[in-house]
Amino acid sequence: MNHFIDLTLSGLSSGAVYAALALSLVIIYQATRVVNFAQPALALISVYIAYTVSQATGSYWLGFGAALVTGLVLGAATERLLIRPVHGRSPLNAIIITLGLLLVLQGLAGMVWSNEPHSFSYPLDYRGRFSASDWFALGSVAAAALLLFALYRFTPLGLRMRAAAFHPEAARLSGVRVGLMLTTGWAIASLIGALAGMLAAPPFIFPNVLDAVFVYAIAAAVVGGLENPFGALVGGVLIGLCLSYVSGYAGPELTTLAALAILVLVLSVRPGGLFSRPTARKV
């Protein structure tokens, strides 16, 4: 009974990096349709910014807050100087230029960091059974999902973003800015991006630190279902247990397989997602 608790609670641990990377996948693809696959290597530099930050000042949080800046202000630049100039052309432009886009990321930052690992800080004590690590995962993804939802739900700037991203005809009828508040749904992505990898990276960095945690994500976010932020975040935290149970029970080198397999089994019997809504189809 103690192995299974101990394999829910670091399911819950590492679910909720899962949920926020996959959290930060479906902003971007309500508002743009994209499946922003440079997402790890935003993540990946804001990370690197972080240790160089902390290398300089000695400081964790120092480089924490940069690394949550650097996400933001990449964000923002991918959308205005690659994405939008090939909005409103085929999907498939973007995805493009989303995967040229990590190659080139994850590149320069094997030149600039170099390929060797680096030593990275857990943000807290990470010994224990649920450590103080843990528990910072846990509350800083559940606070930036409520943030995120006050901020959609309840203020101005949240209602035009969700014009802009369903209605962006009408939106832009109304005076709504709507190429701006597509860069800030990709500012805030990147963001919440951004905090996924500082989360995820330690104990050590290097260029491809993050690969693993991105597949988990994008297996997250489709069970959830590419469209619901809610699901997202609960897909997360199931392939968080899975992996961990299947891990704990019948070992490591299944995760990857686990995860597939939950994948397959998902869109078998839900396309869209577990919490996708029905679309009506003309005929």
Given for the second form:
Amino acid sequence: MNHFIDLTLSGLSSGAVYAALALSLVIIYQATRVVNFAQPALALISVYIAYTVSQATGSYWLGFGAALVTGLVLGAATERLLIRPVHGRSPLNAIIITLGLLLVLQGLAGMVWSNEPHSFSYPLDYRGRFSASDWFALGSVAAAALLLFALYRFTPLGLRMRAAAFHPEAARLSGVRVGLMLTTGWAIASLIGALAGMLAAPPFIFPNVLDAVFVYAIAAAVVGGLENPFGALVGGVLIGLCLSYVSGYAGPELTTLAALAILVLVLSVRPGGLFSRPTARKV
Amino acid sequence: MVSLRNHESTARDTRPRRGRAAGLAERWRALPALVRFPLAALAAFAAVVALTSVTGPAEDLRIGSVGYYMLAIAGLQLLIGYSGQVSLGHGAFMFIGAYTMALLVLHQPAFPLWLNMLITVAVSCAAGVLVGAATARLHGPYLAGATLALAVGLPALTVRFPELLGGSNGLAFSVRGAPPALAGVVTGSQWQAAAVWLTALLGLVVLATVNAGRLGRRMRALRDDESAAALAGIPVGRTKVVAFLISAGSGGLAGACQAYLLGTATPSSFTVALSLSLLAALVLGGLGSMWGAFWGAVALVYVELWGQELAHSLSLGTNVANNLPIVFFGVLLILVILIWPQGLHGMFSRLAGLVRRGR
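What about the form predicted in complex with its partner chain, after the form predicted on its own?
And the full complex, kicking off with our chain again.
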């Protein structure tokens, strides 16, 4: 029983990280109908910037701030420079562009910071059953989700962003700068991705550190339904718990395949994810 | 379809005749697919044998690598370019093929190579049916996510079963070279390159024939509009699963060729980066044409080599040199999509068109 509680607690804190990364995927998918496969690379660069800043200044929190800012800027730049030109073309184009960006950024990270792992510190004390770092992960993701909800629900900016995602033509006619809203969406999403990267990377950072986390985050986003931010959060925690149990009872090598199994299982029952509403597809 | 074909031929007849070369090309295109593709494969095989007879062992291995990459990319072409399903997990099928080959050589040393290849194809096709059936209802980003999980998760099995699959060091074995009768005529590496190319070309003939036939038409209809294809009576789910099966079979066969050529199967060679590089090579070569697979495979093998040579001659650090090919592929992927979506094959056929018109 003790073992079970331990696994549940660790599943909750890793689930929070998956939820954050899944949330960043869903925000972008909602706005531009693109799954951003470059998200782990954007987060990776942010974490490496944090590493460099922390090394230079000796302060973890300065690095943390730098990572969030880097995420914001990278997200906006990606949308503006790479995604905007293929907007409205076949979705395969956008997928391939983000995959290309993933390769480029991972390669660049290896060039600048080398493929060898560097040690990367936890935000707070990481020892114990449910450590301060675990609390921080859970708390910061919950705070990010709440802020995001408040932004979408209660601010004029959020209203414009929803309008731009929901009906671009009508939004443009009523004076919303749709392009700017899309860029903002990517920037916010990428900021949340950077937060997830900061939480997921310790104790070591190397170019492929976020690959597995990203697979779990995609699984979480898809399980929750790609169009539903709330679904992404629930999916993230669900995947975190399931994988924690699989890893604890069956062996850590099986976690990725377990994620695949959960994905296939959920999608074969509900092809659009748990929280999707049925939609009519146009012929 | 019959009426369409008639229409094509009348259109061709009204065009003015342009010399004997054009007439030969016309007659070549008029041959049935079952004659044309094996003939082309035979010519390609002869060219490869001629090429390896003048190159050294290291170059032979590289030529062999082009062969199996070409087969893998052609399988991906069928899946992505023709049936429109985006798979990021093609490396997983190469993994299955390579390990099947390695296990067969280690545990059944009496089996001949062709039997091993056939068994590998059967095993990877079975895996393809499993994955395809599980993911047949998914499309677009959902399918890409699921196959990505497969590519990341499957190689971890080697660590789970270290006695059977050799853990993270993988399996090493030695393959038989040329038969004794040919011992003085061809070197071991020439024999290996020829065997890989023969396998790859046979695979390509099957892929090209499938693509030229009814199944290929169904897949393209599916890619262009799934709902319309379903209304026209095409069994959507079954066609998708068959496309997955064929693509998995060629991926597995390519993996088997790789294992045969290198004499090892290690989990570290089947990373997500491999799956993404295959996709990059496909897009670079050109979506929607089997020639694209050839150009993509050449790029995949030689860009890495040139990258290393370039980094060496510029005396760049090892960090830069190791990551140069992946950055290069990423940049190419983005540039091709932004500037030239037809890929290398599109570029070459456009150039050929210009030359023909200029004459």
